[in-house]
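In the block that follows, a single chain appears as structure tokens, in the form predicted on its own.
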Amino acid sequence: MEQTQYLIVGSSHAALEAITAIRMHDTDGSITLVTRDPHLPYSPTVLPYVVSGRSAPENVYLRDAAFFDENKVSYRPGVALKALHTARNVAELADGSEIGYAKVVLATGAAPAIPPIPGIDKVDYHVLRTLEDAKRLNAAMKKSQRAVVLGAGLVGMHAAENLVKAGANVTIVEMSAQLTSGYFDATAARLIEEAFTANGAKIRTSSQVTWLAADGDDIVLTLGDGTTLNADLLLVATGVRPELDYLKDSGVACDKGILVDDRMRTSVANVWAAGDCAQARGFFDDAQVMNAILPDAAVQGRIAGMAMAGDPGVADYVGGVPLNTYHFFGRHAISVGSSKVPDGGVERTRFDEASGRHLKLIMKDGRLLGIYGVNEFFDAGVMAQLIVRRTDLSAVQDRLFEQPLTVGRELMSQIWR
């Protein structure tokens, strides 16, 4: 049986950061990476650009084969983790082989969450989570005349825009009362909806699909109010969730994801988790949350790698801060931090109907808790740092509200010297 000092399961941002962090402290310990994906590493965030054709599939990889050679990593693509036998420190793979490990980090990401709609197993639908999904959707999009996108999160909205631009009649069906409800406030959602309807899309919020059926080459969707929609392409984009069947009987504690502490350790010795499969502490309270965003995956992977390698420079995870950027029809929306106004907090908003510019700040005791904007320019990463550093902005909060980009950069130059 193969043995390795460090086993990395997964191949996106968290996994790659873990490798880099390990090699910064341990240049010789053996590393093996296994991933169910057959390709070189890529980011799920690039997939909408593959769907649109703006990025060729062969140009989206995060690392090339030389990266693994240079870092002395045994790279094994196309093989999934079947079971983790923690009592023996052994990973059982889907191809029947086993790998013994001293330490393992689970960075297995998440998979599309398929809603239990009657008839969904009888129709051909698309999802968008892997490179193969993106290539399949790109091919189907070119032939589509009537498309339905089920779910109005960022994955669904990106795909819907691509379908509109490809010439399809597009209907977006969303259970919530607004689009992008997990990311943006009502004003931002209205601006996004107006952009889509102006470009010909139809929006059905507060709607639920109750039945799906095939009708020749078409898919018939029945909604809760009895309305039926016919589509030649159906994209199911109703969220993601980690697939954790491989942890059955492992003793690793899970809730919505794999529960981890501030060093990304799980409940079982020698096992860490990071990225979209990990459920870690949120920044604003002690609740453990899923914060499936790229910056968080990178930070968690780095912490896990440093902790696994025994790097004395490892620091505790500060907690997850939501951060989302979204570009649509030549416009952009950004959200960073909390959307809740706490007791004693203040919400400041401004909106210019003519330009469609919208900005909202949430502050308490002179400290930033959240910032949201449409067609407003500011650096999301800077704002996230102002939040996690709990920077006192009392002296500049009026200027920050008026000029978030300029003042944010001024503060960055002062604080990060």
Contents of the next structure:
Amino acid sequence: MEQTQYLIVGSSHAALEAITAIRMHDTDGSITLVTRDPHLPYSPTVLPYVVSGRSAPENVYLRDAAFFDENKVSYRPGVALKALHTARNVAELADGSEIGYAKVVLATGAAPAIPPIPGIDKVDYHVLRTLEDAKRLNAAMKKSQRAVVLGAGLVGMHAAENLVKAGANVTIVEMSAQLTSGYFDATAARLIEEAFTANGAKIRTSSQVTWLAADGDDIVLTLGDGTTLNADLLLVATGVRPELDYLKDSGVACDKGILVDDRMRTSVANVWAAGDCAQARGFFDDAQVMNAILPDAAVQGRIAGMAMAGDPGVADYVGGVPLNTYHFFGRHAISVGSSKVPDGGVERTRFDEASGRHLKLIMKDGRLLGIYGVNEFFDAGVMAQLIVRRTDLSAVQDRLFEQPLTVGRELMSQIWR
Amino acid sequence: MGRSFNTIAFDPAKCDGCGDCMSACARVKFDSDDTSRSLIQILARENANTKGISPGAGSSFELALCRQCGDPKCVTVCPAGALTKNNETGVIDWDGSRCVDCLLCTIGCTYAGISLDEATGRVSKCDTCDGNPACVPACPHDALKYITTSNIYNEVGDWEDLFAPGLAGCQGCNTELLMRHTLRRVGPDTVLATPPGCVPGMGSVGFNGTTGTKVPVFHPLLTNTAAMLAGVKRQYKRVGREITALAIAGDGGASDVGFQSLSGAAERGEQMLFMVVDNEGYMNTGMQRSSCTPYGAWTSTTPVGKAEEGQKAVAQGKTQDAKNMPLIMVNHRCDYVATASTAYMEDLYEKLDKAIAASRTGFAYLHVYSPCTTGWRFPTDQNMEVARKAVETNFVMLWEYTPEQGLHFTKPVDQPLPVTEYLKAMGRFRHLSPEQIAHIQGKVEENRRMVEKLAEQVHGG
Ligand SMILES: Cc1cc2nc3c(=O)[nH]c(=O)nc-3n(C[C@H](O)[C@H](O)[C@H](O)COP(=O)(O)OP(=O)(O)OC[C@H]3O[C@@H](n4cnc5c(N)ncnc54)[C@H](O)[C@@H]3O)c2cc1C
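Switching conditions: you have the form predicted on its own, so give me the form predicted together with the partner chain.
Let's see the whole complex now, leading with the same chain.
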């Protein structure tokens, strides 16, 4: 049986960062990477641009094959982890082979969560998580006249914009009352909604699909209020969840994701997890949260790699902070931190109808908790630092609210230059 | 071995916020007058006394500029493979054809080094103008510098390190840096003399019958270093072998007890390179004064203390001025004499090369000012800063001399800082009275005038 010092499962952001971290500390320990995806590493985040045709599929890879040679990584694409036998420290792969590991990091990400709508198994719908999904959606989009996007998160909204621009009639169906809830506040959501409607999309918030059926090449959606929609293209984008069947009988504790501590260690010895598959401590309260965003996958992958390699420089995870950037119809929206206004907290907003600039700051005791902007650029990385450092901003909060860009930079170069 | 890269350095103390750098950048990069598009952003600071925010060292301007990080976070969060660290130039390259304008890099960067250019809707970042940054010459105050020292480190990294990997120096000692660089540069065909002092104390002579260097090394007496080395060199010449005869001696070994043999060798034009590591005292044996210890400095033999009952004198450090050793060596008309500082490695390297060349035909003398964290009493991470302040205050002047070209300055200081900037950087001058400080400042001026006369050139101040 093949034996490896470090086994990496997955080949996206968390996995690649783990490799980098391991090699910074341990130049020789054997590394094996197994991944379900047949392609060179790429990011799910780039897929909306593959769908739109802006990025050519062969031009989105994060690493070339030489990367694996240079880092002495035995790279095995196209083979999934099937089961983890933790008692023996052995990974069983989909092709039946086994690999013994000293240490393993699970970086298998998440998969589209498919809602249990009656009839969904009878219709041909799209999802967006892999390069194959993106190519298929790109081809279908070119022929689509009537498209329905289920779910108004960022994945759904991105795809909806692509479909609108490709000339389809698009309807977005969202269960909650607000678009992009969880990412942006009500004002931002309104601006986003207006941009979509102005470009011809229909938006049905507070709507639930109760029934799906095929009608020739069409899909018929029945909504909670009894109305029906006909679509020649259905995209299901109702969130993500990790697929963790491979952990059955492994003893690795899971909730919504794989539970990890501040060094990305799971409940079982020699097993780490990072990225969208992991459930780690949130920054704002100590509960374990799913923070399925790219920057967090990178940070967690780095910590896991350092911890596995025994790098003494490893520092505890600061906790997951929501961070999002979003472009829609030539405008941009940025959100950093918590959208909740806690007891004793204050919310300050300003909005300029003419320029469409919107800014919202959430503070408590002089500390920044969250900052949201539409068409108002600020350095999200700097704001995130002010949040996680819990910097006392009492004396500058008015100026920060007026000029988040320059004041953030001023603070940055004084505090962590 | 990792590579080192050139970098743009900002000195906020020299910045007056004129914005010329930003204008130059916006013009060169975007053909625009809009300084908000500049990739270098200078920010006036308005909140110096904010609670919880350190007031900083008195500067009032801050900088936002891509740092071309060695371990760049912007690259790790880019979903499109549009950002890469270029291992040739050190620059984080941005590939506009791959970039999807998602702005995730602005989340990754905590230094505001990559941000949105509202005019194009795309991100923009400094690319150092391909190694010729337009902002640097545009700065009228020298607050921006393009540091190219990295070339030395990259080149030196390929040469063999001829010292033992572990040395017993004090933490923060820059003599190790000096020893390793010098020996790497001089190369394996060297015979090294290290008289008593910090250099053998750190391990050049080795332990348990093995040497601390990969070249022949010997440990002469303090008194006879130059004489012995001259003899060794002559013997090698006699048997027809080309070697560099190198001495690395302390200031005590050179300027006090070793002086007569040094002076004799210089006068005879012996073919050698005599390097003095001047830490201004006998630091290895417990920090006694030497003739190179400056006026007012505390040493264990020039103590500081209160007068006892009935006694008049109050001990206030050394009461004599330092001997100007390098000028004395100029008066030997050596083939090459220079002063150097580890805070200015490019300058040091140029002088080392010239000194090596001169030692083929005659006597070369290189005097390196070498701050001593233990004996001078400053924090171990401040060695370069102390060395730099010595030069910036004119306490130390960097120059070189050859009989053909005379003496000239290699790092003229246009606006020298008051000598107190140097003195306050360390503990050995902590006790100084205003009169003593005035004496030292006066000595700096006198010294400068003296060397300027020899140089027939103004040094500044
Ligand atoms: C369309 C879309 C848009 C997005 N936009 C953004 C955005 O704008 N900003 C943002 O922050 N985030 C965004 N995200 C989320 C972001 O892409 C993820 O958070 C990030 O990719 C997580 O990285 P990861 O390494 O944890 O997992 P993933 O990127 O999901 O990678 C998982 C890897 O594991 C492999 N794998 C899965 N199962 C197995 C198995 N059983 N055995 C072996 N290998 C396996 C997969 O092949 C893949 O290589 C977006 C996601 C999508 C789908």
